[in-house]
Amino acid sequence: MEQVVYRIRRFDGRKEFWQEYRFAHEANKTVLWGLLKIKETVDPSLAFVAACRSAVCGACAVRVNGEAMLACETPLDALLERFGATLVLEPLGNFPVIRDLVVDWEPKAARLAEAKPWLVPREEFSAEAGCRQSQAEFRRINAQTNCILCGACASECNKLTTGDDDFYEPFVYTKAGKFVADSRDGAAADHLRPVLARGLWKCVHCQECVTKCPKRVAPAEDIAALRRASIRLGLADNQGTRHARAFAGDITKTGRLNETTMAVKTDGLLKSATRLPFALRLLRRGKLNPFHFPAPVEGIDGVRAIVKAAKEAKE
């Protein structure tokens, strides 16, 4: 391969346009090297952000052929082998774009602050004694400390793509989860209430935040841990908790869901009644049978044993 082509989605503050750049291939370089090559030798007007060049600051995250990644640590040759000589570069998804590959973090930072991502020391700690914790307690939050706020998880979040009114960026849940799980923190409910109000139970489990995180943080697992913590702390009067309990109850009882009663158990009779027109349409098309009460599946004892083991498992 003699030449590499970067096809870049640019934005000048008023309109979007695509521009192609060609440069000579050099072995063992990174995606960021290509961007710097263009800026230094072809087009100084191309805007992007980079700082540490060591996968520590997270500033250089971009989308390459539809996947968010850190430009500074991603080997260019690996992408060329996978996608061919032309790579399509775009700014992170689900972010407002300032210019070219530069996205606006200010609104994201404001949303992150709502979850109070800072330590609220327990009352027994003092300025003199400090906030100590054991190695075992630190290991419980060690994974979340690796989050560098690069935005890759938010870029690829399918729930966020549908709108951010009722869902936070995945890194917000990770940051909140870190302090909820921190043995030194004395305000778990203060971290939980904001994320409960903003979609904690609305994650669609696509796992894109997990597979695209360059630091191997798992926001989807943090969301699951926050859900368990909210129930444990009694913050359970919400649709998500009721749905989870109804789901677990059906599985334990018969090994399958009863969709006829699921809505009533989740939303209550009054709210479910507002969906009567929808239910009638399902009835007319044979998608819903109110008289169907599923019998236990074959092997239900095994299913119940799995549920029991899950309940007894330590977090």
Given for the second form:
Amino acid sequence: MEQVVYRIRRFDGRKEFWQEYRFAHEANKTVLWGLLKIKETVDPSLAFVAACRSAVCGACAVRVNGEAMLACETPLDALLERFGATLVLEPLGNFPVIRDLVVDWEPKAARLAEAKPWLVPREEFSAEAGCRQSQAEFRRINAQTNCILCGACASECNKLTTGDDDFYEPFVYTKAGKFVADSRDGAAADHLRPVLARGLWKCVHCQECVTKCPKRVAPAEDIAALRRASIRLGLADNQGTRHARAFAGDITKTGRLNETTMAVKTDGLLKSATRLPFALRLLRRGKLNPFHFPAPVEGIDGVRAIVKAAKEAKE
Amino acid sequence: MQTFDVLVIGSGGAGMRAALEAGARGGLAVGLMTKMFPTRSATGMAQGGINGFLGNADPTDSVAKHVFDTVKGSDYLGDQDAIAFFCGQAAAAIREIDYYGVPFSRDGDGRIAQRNFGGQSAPRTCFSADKTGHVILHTLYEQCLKHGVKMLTDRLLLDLAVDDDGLCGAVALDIRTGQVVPVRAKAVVIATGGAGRMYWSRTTNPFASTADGMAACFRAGIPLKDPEMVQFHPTGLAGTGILMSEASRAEGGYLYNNAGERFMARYAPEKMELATRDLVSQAIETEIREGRGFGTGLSAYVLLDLRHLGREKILERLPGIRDLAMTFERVDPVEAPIPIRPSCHYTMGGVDVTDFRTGGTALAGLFAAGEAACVSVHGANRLGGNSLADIMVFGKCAGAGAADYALGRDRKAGDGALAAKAAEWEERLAAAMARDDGPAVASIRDRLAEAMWNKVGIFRRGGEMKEAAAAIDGLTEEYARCAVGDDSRVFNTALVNYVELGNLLAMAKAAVLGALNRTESRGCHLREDYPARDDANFLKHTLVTLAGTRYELSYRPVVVTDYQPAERRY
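Form predicted on its own already given; the form predicted in complex with its partner chain follows:
Let us now look at the entire complex, which starts with that chain.
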């Protein structure tokens, strides 16, 4: 391969357009190297940001062929091998774009602040004496502290793509989760309430945040941990928890879900009554049988043993 | 016009710590201005740790030992009163950020773990695996969110404005809109970081370390102190200069030459790989020069071997190092040694701070902290782990100093000076954007870096440095007619690079001037034509001041209290 082509989605503040840049291939370079090459030898007007170029500051995250990644650490050759000589570069998804590949972090920072992502130290600690924490407790927050706020998780989050009114960027849950998990923190509920109020149970489990995180942070796991913590702390009177409890109850009882009772258990009689037209349509099409009470599956004792073991397993 | 009591410029550890401190006073309008987004700052790249006497790993350690190690490490160019103050405050600063939420690695008793670091007589470096700076930066950012610090992101400092009544504020480029914006302030804290990018690609620094604050203060009449004192970190990745933390040597890494020798035995038989950064850098370059490195020319290197530490320790203590080596050199340190070479790392010199308790400068209302400032506690060589301590201790001091000053100041308007500066910059930027036939910014920048690395690098000679000075003058002349290459007002990063290059040229010129006239070898400043340290003539700080367009040199004696200069042995 002699030539590399970057096909870049550009935006000048008013209009959007596509532009192709060609440059000579060199072995063992990164995506960022290609962007710098263009800026310095072809077109100084191409806008992008980068800072540390060693994968710790998060500035240079972009979308290449539909996937968010850090330009500075991604080997160009690996992408060329996978996709051929032309790469499509776009700004991160689910962010407002300022110009070309540059996105606006300010609204994201404001949303992050809503989740109170800061330590509320336990009373026994002080600014003068600091805190105590075991190495095992430190390890419990070590993964989340790898988050560099690059925005890759937010870019690829399918729930955010459908709208951000009722869901936060995955990194927001990770930051909140870090403090709920921190043994030095004495106010788990303070970090939990804001994320509960906005979307904690609405993650669609697509796992894009986990697979696209360049720092091996797993926001989806943090979301799951926050949900467990919210139940443990009794902040459980919400649709998501009731839905999860109904799942757990059905599985323990029969090994299968009872779709007929699920809505009532999740939303209560009154609210689920508003879904009656939907239920009637299901009935009419033969998709719902109100007289069907599922019998326990074969080997239900095994299922119950699994549920019991899961309950006993340490969080 | 935006108006603040305290305007902090730069959002790394020093800036955010200063903003928090000023904000905590209550009743003051505090702004935090940065040319990027706060968590992109250089502090986040610091890996190894933060020094302070806690006595957790070694009960026989003491503040006095920290003081002596720092004085000796500085090759006696650090001011001993400032160093005593610094070491005395470091432990409290560390406990405080633990309380703010910094996740530290812990010892068996749940206290903050501490490890050995170069040039220290006890294990007093506190750490969070090998991402200490990253977690400190993010913790401070979280605290700024908590306290509602007003953040002005994407704003590049252009200049300070001063009139007969003193400091009026700063003028900045709003990168998003391309507008030159004046910002009123009673007090300003400069915390804009170092100047490592004058060596461009042979540096561990982020792209943003372009001396913006140093140059603005310089143009406002504040001297640059010890600008010739540039630290080279011994272990940058051979191909990119990216930092392999000193933690890699602290945890027991070995350095080998092409004959398989642990060559540090020749240079620092007692401390070996844990000698100071200046000595290890000079040792590596000597090995390469004398033909005992691998490869040739600019791509020559020696090896950093971690294999004997074992997989488990590498994964627990040095996971970031391993990732970087695998990503950028395609070497897994669990299985193979890492090719490394020194890389420009830290600017010991900077804005001349004249009051270490407040970060104050010769201009009332102007304070400086962090790598942009020269207090001086690092002298001619900074110890690993002292920079994060520096930004926590002196960031806080500068924030408090600026807050106290703002509370006591009844500001005169000063808008005339701000408007004049803004108009001057508006004209200059518009002209630069309009030119399309001048030399390219990147070309000037690359030639500057080449001159600096080859002639004002680890080894220095008078003749070569004179050539470098002439080259910088030539490049400065080219700069005056260079072309930006982008005339858009929206997020014009080419325009940002243009302003940054001007700052780098100014800083490089001061560095060469200081280095040329310091006819001795001290710490990182190694003159091959003057190999000995000369305390009789040079136990003093270089001060470079701008007079009109001329760079003027003067000197100030080093403060010596408890420790008379002695030969440095490791």
